[in-house]
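Presented as structure tokens, the chain that follows is alone, the form predicted on its own.
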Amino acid sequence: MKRCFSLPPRLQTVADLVPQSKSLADIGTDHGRLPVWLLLHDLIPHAVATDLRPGPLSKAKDLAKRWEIGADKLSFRLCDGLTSLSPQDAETIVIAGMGGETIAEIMADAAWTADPGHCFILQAMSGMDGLRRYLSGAGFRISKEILVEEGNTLYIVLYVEPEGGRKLTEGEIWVGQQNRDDPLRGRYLEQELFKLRRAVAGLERSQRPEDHEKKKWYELAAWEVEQMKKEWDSWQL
């Protein structure tokens, strides 16, 4: 194998979760680094790279050419989300680097994502609560949640399967369920608890009836996350 380029921590975490020897679709591939890296390491047999914009897709093609990845290993499609993919095109679906609501919309627009036989590796740049709420309501199971730090920002990568899920609580929707020994979890819980408390304080000043109901959700989530933080702190003693 040629000496390969390295991936940034966020993408490396995604790559580490990709099942070996299974075909992959990288949705919103941008520069194509993830599928090219996986193919160069012989971790997957074939990949489809898609993007909504021709510019990034052209750069992905250039990267594949530079590393001598042939069309029999990596194909490219200009499309919106999963619109040009069929269930047979890939076993592993990666959707990373987008907002949580956008990822949820992409999955909801492709009815076959709810069928067994696929796994999904999802990484949202924002709106994790909206993504978890969609997955919970649609019956998906979040099998793994990995925290990763890149720069000064914490990101979460989800490994999701299309069956066996359960309804998440409001606290779980907001912060998920990472391993209790994850060294970043305490900081993440503290960060999200601060956001929830700030949201509650803002809603308390509102006179709109719908905000009164919304405040109840945030208060419940804040209480649950506070209990999770206390539990995590007790494990550190």
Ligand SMILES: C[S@@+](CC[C@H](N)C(=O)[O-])C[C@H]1O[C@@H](n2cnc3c(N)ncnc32)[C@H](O)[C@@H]1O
Second form
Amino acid sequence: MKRCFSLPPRLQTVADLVPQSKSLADIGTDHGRLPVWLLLHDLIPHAVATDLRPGPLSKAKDLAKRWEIGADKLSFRLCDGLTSLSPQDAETIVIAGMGGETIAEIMADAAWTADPGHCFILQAMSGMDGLRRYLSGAGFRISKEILVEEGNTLYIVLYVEPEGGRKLTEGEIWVGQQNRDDPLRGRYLEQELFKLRRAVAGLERSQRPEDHEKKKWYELAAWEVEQMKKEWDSWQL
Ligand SMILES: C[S@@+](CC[C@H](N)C(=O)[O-])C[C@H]1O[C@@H](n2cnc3c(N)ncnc32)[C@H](O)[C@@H]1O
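Show the form predicted in complex with the ligand, please, because up to now only the form predicted on its own has appeared in this conversation.
Once more the chain from above appears, this time first in line as the rest of the complex follows.
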């Protein structure tokens, strides 16, 4: 392997979850660092990098050129989400660095994502609840949730498979599933509990019937996350 650049912690966590020796598609590649890094480390045989906009895609092309990655290893597509990809183009699909709702829309717009045979590594910058709600409703299985800290922010990287999912509870929609070993989990639970309580307080005075319904959901999720936090705290003793 040539001398190589390093990835920031968030992208390194994504890279660590990528199955070796399988083709990859990086949707919304922007700078293209993920596929270039994986190819330079010989971890994947080839990749396709896509983006909605020509500017980011040309940054990715420049990076590949700079590191002498040939077109046989990395190809580029200007497209919205998975629209120009067929199921045969890649075994692993990465969608990182976008909002959770956008990631859910990209998955929902490509019906083949629900078929067996692919894995998805998903990392949302916001709207994790919306993303988990979509995955749970569509029958996907979130087999791993890894927390990673970059700067002062906690990010979550999901490893998702099309089969074997179960309906998540309202609390799990907000904070995912319990993982005893993750040292950042306690802080994450606290952070999300704070957001849920703030959302409940914000809806307290609303007279709108739909807000009343929403408040009940948030209260239920907050109660459940509180129990998870207590359980997590008891594991730390
Ligand atoms: C913040 S960058 C993330 C780059 C990289 N994936 C990462 O995680 O560091 C988001 C990129 O996604 C692209 N993007 C946003 N919506 C998209 C869509 N629907 N399809 C493809 N690319 C999209 C944007 O143009 C931008 O380059």
